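Here you get one chain, nothing else, as structure tokens; it is the form predicted on its own.
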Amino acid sequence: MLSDRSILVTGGSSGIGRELVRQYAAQGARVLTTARRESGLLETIQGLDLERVITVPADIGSRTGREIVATEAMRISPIDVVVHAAGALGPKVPLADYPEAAWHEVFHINVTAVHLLHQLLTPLLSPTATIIGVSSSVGRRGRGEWGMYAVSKSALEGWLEVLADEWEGPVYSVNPGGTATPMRAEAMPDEDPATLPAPSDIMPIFLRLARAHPTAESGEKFDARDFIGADPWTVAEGNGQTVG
């Protein structure tokens, strides 16, 4: 159903990020991915078509990574979709006991690498290339001890519905909800995995927005729960809030 589609997905060692580069690539489409583990990379395309997973080690947090990125990002343009689903976490303790250095460096990966990174992305990118921010639950209501990764959540909130009044292709916020991950797993050790959805159960929504000619309005924000169990290639995507 993608077979058409080139698509960018940062974050893809591991988690979200690694299941969006499985599901994309089992549906035809060109995939390039970035992050900053080799080794994780190199574990998410096994079993894949290689001829149409790119993989790109490199640290979206420096200048150097990202141009890496958008020198590699050359070889699928015009790109159709970009994901950005790299993250960093940070410490959860409150705001009062927040480190000054992990307060940068989370704002820096969450917000500002995307940031940069789509400057240099820009050029590379069809016209009407969709975006979709992964997004957090305590992004779009903010809860204690979260510290900077609620508070770079919302800003990214905030940076996706500014493009989306600026860009002409459809932009999108996707929460994914708590989910089996290595980074829910450090943010929540005394939780069980088990009773969390798995990244492949919170696909169907990340499937069918990175169609063309997705049918939401460009702004919307979606849960990505709400689609658990739907057929991502029937559901409709109207449930989302328009936003800008």
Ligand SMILES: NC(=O)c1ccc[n+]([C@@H]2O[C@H](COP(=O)([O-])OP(=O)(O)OC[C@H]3O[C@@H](n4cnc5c(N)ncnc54)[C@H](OP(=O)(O)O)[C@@H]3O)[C@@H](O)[C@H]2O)c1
Contents of the next structure:
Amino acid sequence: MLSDRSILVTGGSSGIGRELVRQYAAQGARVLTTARRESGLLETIQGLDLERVITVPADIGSRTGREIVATEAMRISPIDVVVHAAGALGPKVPLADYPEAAWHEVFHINVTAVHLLHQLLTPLLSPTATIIGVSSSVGRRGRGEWGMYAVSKSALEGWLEVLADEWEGPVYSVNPGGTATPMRAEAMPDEDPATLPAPSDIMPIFLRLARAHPTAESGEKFDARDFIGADPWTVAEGNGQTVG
Ligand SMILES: NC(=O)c1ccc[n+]([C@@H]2O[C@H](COP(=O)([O-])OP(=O)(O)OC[C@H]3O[C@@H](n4cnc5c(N)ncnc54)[C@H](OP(=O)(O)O)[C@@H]3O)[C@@H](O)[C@H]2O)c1
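Form predicted on its own already given; the form predicted in complex with this ligand follows:
Let's see the whole complex now, leading with the same chain.
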């Protein structure tokens, strides 16, 4: 269903980004994905059609890393879909105790690096490319001890709103909701991951939005959990909106 789509996914070495790469590739898309850990990227692409998937080990927090991603991304240009899924959690402590270095680092990865990478990718995008930002419940409403992670995801929501107003194509925010990944396990060590949706469960809205010409309005915000079990290729309903 995505054989005509060229898709760039950040954070493809783990968790939600890994599942996005696998599912987009399984639907026939050309996919480029990036993350720091090459071993994680190689695990992600096991069993996939290697002619259609490119892995780029790079740190998007560094200018050099972002330039490497943008250079490699020329190979799949014009890009139809960008999913900004890479993210950093940082410490789970009250604001009063939040370490300054982590404050800057988490904001840098979750907001500044997204913005600066996106600037470099912009000339490589199709004129109506779909942009998906991976947000968080605490980015929509902050909660205690989520610190800069919550603040940065709120800032990411703001960045997506500005981009939606400027960019010709659709721009969406998707909140995965608690999902069984390494980041979630680090954030909630006492939680049983078996009680959470797996990354594969929350894919329907990400698949639907990656399809050409979705009818969702640019700037819409989605909760992936509303679409669990939905058929991504017919009608997906959630957030009181219809996408299809
Ligand atoms: N899981 C949840 O419950 C949940 C809920 C709401 C929102 N989210 C969001 O969903 C997204 C994916 O999270 P996840 O749960 O799948 O976490 P994860 O398994 O920890 O994956 C995070 C990804 O980000 C990449 N990354 C981190 N820093 C990077 C950097 N400097 N440069 C390049 N890549 C970097 C990591 O790759 P390397 O370590 O190899 O660099 C990894 O692939 C994040 O934006 C997260 O905030 C998750």
